[in-house]
Each structure stands twice: as structure tokens, then as C-alpha cells.
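Single chain ahead, written as C-alpha cells, the form predicted alone.
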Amino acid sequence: MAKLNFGGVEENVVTREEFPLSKAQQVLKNETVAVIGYGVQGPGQALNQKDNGINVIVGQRKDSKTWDKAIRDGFVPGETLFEIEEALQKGTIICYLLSDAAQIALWPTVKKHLTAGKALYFSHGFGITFNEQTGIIPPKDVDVFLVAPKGSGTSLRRMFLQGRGLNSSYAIYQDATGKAFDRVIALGIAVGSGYLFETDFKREVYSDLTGERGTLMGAIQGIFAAQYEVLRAKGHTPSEAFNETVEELTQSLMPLVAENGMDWMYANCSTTAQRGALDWWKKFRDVTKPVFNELYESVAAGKESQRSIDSNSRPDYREKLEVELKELRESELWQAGKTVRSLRPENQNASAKENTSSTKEVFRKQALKTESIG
């Protein structure tokens, strides 16, 4: 295991130098890892694991929609596509990927199945953590970790298969049969993780519950919302508002972010919004810091956990998502959003490729008789 300076802070990670991915297939060559669940996360970490010669079958329920899509992915039902109980009895490895509110329905058939020397791997620790609210408590001789993704199941496979990996942090929270370190960086490795950072359940949760509802997605609507807001009620249209608030912001600027680092971004801004950046990031901070720090005492005093499992067991929950979600679909600013998308070169459709091809054509006839009247 190496040991990494992070802006001064030695951090422990494993990085696929020493860790490579035949020895993750050497690790794992005698289990069977049973995915269960085939929807946010399921489909990439079970196809990466597949394409990467490990032995893997999804457990989900059959005649669904996710039955199918893993179907259309290339497992195949009564060999590597079964339904859940099925597939929890195989596997050695539980992989358990459902949603926490599906986590918790289903703890009671998964923990009939997790017999000594098996694993139950996570990749959230919402279940562990919160267990007097999920009642998810694994039994003595089990080995238990998880592998937590830092981003979706989608952008974990598409970046497999550019031949990239996303980094991933790894727990372990209970290790019975004293394989559980290299089963779960086997495991890491073998779903496309870049590097794996070693962290705990606790702190991966209250991490990531608080980066769900801060930079990654709450704050960073609710700051394009009022920057939009402001920007149209100063009688800016919305193509200008939008292009000012977010396209710029996710297609030049944060790539630059991704490549080097925000000084580096600022670095080769006009000196104008250097100045004007330096002189302002403070004053967000400033004032969103208490926001920041009431949400992390939410999240660790389990309000925020069980918000999310009473509002995402109730029967209706789609339907009362769907609206929240049509809200936001349907504001003006992701309206803009939408038609300026349309507008980017690799999104024009064929019809579009076809008037330019039309045009073309009429400039090159026009040429042509240009030149034979010449």
C-alpha cells in the first residue's frame, strides 16, 4: 500500500501498479460474485467486473425492466442472470447494490444467505452506519467492506471503456475470514476503480450525504438558480443567462479544473475574471460555510438518513419524485439548458446535418456558375 501526500496529509491508497488486475483475477478466481441489483450502480460495476474475466451473475427480479436491460447487457437468464434469492444462494461475494430503501425491505432474505466465509460488499455505508435505522447488522462471520464509486455507475463504465478509471474509496468493517483486505481491492480494481483511498463507513457516508446535498448537486443547482434568476430579472435573455451560468461553467471551465487544478483554470482565464475571481471566492465561502456546516450535523445526527429512508419507502414515492423532478425540468433555466444542449456541433441531428449538406451543395453550384461566367 502506498502512502500518498495530500496537500500535506499522508493518506493510505492502492493504485493498480501494485495492485494490478491479474492479481485482483488471481484473488477472485474461486468466487462467484452474486450482483444484486441492477440499476444506479449494478449494470457498470457488473459489466467491468465481466469484462474483466471475473465471475460475476446479477441477481434481480425477473419480468422487471432491470431484468430485461441486463438481458439486452449480455447476462443471461439461468446462467448469469437469476432472480435474487437465486442468485444471493450462488454467490459467495453479495454484492449488495439495490437502493438503501430497497436495501432495507430486503436485508431480512440476503442475511439468510450470508453463511460463513461469504462477503457482503457495499458501495455506500448508509446500511452499516445508520443500522439502528436500517436494521441491516451483518452476522460475526462474514467478512463486510465496501468500494464506493466517487460518481455514478454510468460514468464508472463509460470511463471503463475509455480505457480510464474513477477513483474509489475502500472500508472495511469486519473481517472474519482474514482475506477481507485483498478481496475487497480485488474487487476495487476489478470494477475499473483509478486508485482506491482507504476511508471507513462512517466517514465515506457522511461524506457523501453531505457532497450529494452540497457541491455535487443541491448547492450547485440552488447557485445556478439564483445566478440565472439574477442575471434574467436584470433583462439578460436566457440564452445569455444560461450560457453565462452553466454552459461555460461545465464545457470550458471545470474541464480545465479536471485537468490541473483551479489555479491552473485561473491561470489561463483574462486577467479580468482572474481578478474578479480572486477577489469574490472568499465571500462565497464566506457565507455559505454555515449552510455547509448545518447540513453536516443533518447528516451526522441521522437526520438526514432517515428523511431519506420515510421518504423513499412510501408507496408513492415516483410519483411525488416525478414532480419534484417536472419542476425542474420544466423551469426556464434547464428549458434553456435544453435548446442550447441542441445547439452544440456534436449534438445537431441529421436533419441538421442535412440542411448544411443542402447548403453546401447551393454554394457549390453557385461557385461553379461564378466561375463559368468568369
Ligand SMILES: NC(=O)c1ccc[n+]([C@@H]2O[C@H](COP(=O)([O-])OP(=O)(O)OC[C@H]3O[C@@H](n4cnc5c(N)ncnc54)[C@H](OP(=O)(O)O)[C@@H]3O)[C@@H](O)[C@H]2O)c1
Contents of the next structure:
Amino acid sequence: MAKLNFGGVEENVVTREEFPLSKAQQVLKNETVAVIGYGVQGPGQALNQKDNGINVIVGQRKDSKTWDKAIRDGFVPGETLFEIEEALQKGTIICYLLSDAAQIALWPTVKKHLTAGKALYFSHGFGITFNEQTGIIPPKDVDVFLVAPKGSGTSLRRMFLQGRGLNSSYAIYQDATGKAFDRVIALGIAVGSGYLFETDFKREVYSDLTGERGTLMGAIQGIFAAQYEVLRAKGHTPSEAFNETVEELTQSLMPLVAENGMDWMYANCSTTAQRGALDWWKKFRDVTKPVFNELYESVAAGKESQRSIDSNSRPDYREKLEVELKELRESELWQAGKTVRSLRPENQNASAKENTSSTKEVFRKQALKTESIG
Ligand SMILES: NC(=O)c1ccc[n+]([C@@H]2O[C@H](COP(=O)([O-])OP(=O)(O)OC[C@H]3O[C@@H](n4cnc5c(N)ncnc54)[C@H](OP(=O)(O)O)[C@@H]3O)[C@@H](O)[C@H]2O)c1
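The structure above corresponds to the form predicted alone; please give the structure of the form predicted in complex with the ligand next.
Once more the chain from above appears, this time first in line as the rest of the complex follows.
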């Protein structure tokens, strides 16, 4: 384990250099890793482990399209693909990758198969941290840990196939066998993590719930909507409002921030943009900070987890979700976005290419914009 300096704070990090795949294979050589659930994380983690030479099986309910997907991905019924309970019985390490709501429903079955010395693995601190709400309380004689990839299971797989790795956090909640550290890190490497940083279950879930409600998803949509609505109210066209609110951010600026950091992006934009950004960012921080505090308190009080459990456990969950997504999809902002996306050169079909003057004008403006931002 290495200690790395993150902006002046030292943290424990495990990289593939200190814990190579060969070591992970050695640690896991006598284990059967049962990946329970084949939704989003399940495929990424199971396929990466399989390709990394780990003895992995999948547990998935049978009357489901997901079962067929696992077969299409190369898992063989009766050999490496089983009904959930059979996989639970065979597995020595149980990777509990059902949706968080399903984890609550299936817990009594899982618990039955957690015999001494087995390990229970999560990719989220939710079930354990909010155990008063979830009822997930593991027996004392099993290891309990997590590896939480910081991204979608799809990205985990895609990056693995590209020879890259998504970073993940890891945490140990219970070390019953004395082998929990080696087991969790071996699994983290085997599922395709680029490196692993240390956390605990509570911090993992508090930060995750805050992040997805905040800047990663909730806050960003809120800020997009606010700016777009102001620009529209002041007479700007939808295409202009969308370009200035979303398109330039996702297409031009965020990739630069991802590569080099915010200071670099500020240093490499026009002096007009630079001055404005430096003058305004603290105001936005100060205005939104109370909302982030309110959000964190709501997470810590268990209100967000309870709301998520209540709404995701309802039988009409999918229909209600679709109504809310439809509202977003049909909003003028995202309808404008659809047209803007279709105008990207890589998305243009032949007929759009023929649609000359107005399209060319949009390209010209976009090109000018991109140049001015550098
Ligand atoms: N999504 C991500 O990329 C991501 C990222 C980091 C961490 N995580 C964590 O990883 C874990 C898995 O998340 P996920 O997004 O991969 O889950 P998901 O896609 O929502 O999980 C779906 C899986 O759960 C099964 N399932 C749902 N309800 C069930 C029920 N009542 N009985 C039996 N099986 C049921 C589904 O089977 P059917 O298809 O048959 O319904 C499918 O196999 C969660 O703890 C999550 O917080 C997820």
C-alpha cells in the first residue's frame, strides 16, 4: 500500500504495481466468486474477473432477459451461470450486485448461505450503513468489504478492454478470517480497477449519495435549467441558450478540465471568459453551499436512503420513473439539445448535410466559440 499526497492530505492507495494481477490470482485461486445480479455492475465485474482468470460464476434469476444476456456474454447455465440460490451456495465470495432495493428483498436468502469464512462483497456502502432500514446485518464470522468502482459497470468493462482501469474505493467492514485485506484488494484488481483508494462504508455511501444528488447529476441539471431559463427569458434562441449552457461544456471544456484541471482551462481560455469565471465562481459556491449542506444532512439523517428504498420498492416504480424522465426529455432544453447533437458533424446524416446554410452557420459559430476558448 502506498501513501499518496492528495492536495496536502496523505491517503492510502493500492496500485497494480504493488498488487499485480498475478498476486490477485494467487489470493483468489481457491475461491469461487459468485456475482449475484447481472444488471450494470454485474456484467462489468464478472466479465473482467473471468478474463483475468478468476473462477467466477453468475447468480441471476432465470425468467428474465438478464439471464439471456449472461448467456450471450459467455456464461454457461449449470457451469458458470446459476439461479441465485445455487450460486450463493457455491460461492465462497458473494459479490452482492443486485439493485440496492433488491438486496433488501433477497437478504434472508443470502444470509442463509453466508457460512463461516465466506466473504460478502458490496459495491456500495448503502446496505450496511443504513442497516436499520435495510435489515442487512451479516453474521460475525464472515468477511464483509466493498469495492466501489467510480463509474458505470459499462465504463468498467469498456476501459478494461482498452487496457485502462477505472479507479475504485475499497473498505473493510468486518475481517473475520484475517484475510479480508488481501481478498478485497485482489477482487478490486480482478474487477479491473486502475487503482484503489481507502474509505469506509459510511463515507462511501455518504459521499456517493451526495455526489449523485449534487454536482454529478442533480445540481448540474438544476444549474443547466436555471441558466437556460434565464437566457430564454431574455430573448435568446434555444440553440444559443443550449450551446452556451450545455454543449460547450460537455464538448469543449470538460474534456480539458479532465485532462489538465480547472486552472489550466481558465489559463487557456479568452481573457474575457477568464476574468468573468474568476469573478463569478465564488459567488456560485457561496449561494449553493447551504444547499449542499442541507443535502449532506439529509443523507446523514437517512432520509435520502429511506426515500430511495420507498420509491424503488414500489411495484409501479418503472412507470413513475418514466413519467419523470419524459418531463426532462420533453423539456425545451433537452429537445434543443437533441437538435444540437444531431448537428455535430459526426452525427450528421446525408439529408442533414444537404441542409446547407443554417447548418453551416451553426458550425461556423461553434468553431469560432471553440477557438476563442482554446
Ligand atoms: N450502476 C452502476 O454502475 C454502479 C456503480 C457503482 C456501484 N454500484 C452499486 O452496485 C450494485 C449493483 O448496482 P447495479 O446498478 O448494477 O444494479 P442494477 O442494474 O439495478 O441490478 C439489477 C440486477 O438486480 C436484479 N434484480 C432486481 N430486482 C430483483 C429481485 N426482486 N429479485 C432478484 N433479482 C433482482 C436484476 O435482475 P433482473 O434483470 O432479472 O430484474 C439484475 O440482475 C449496487 O449496490 C449499486 O449501488 C452501481
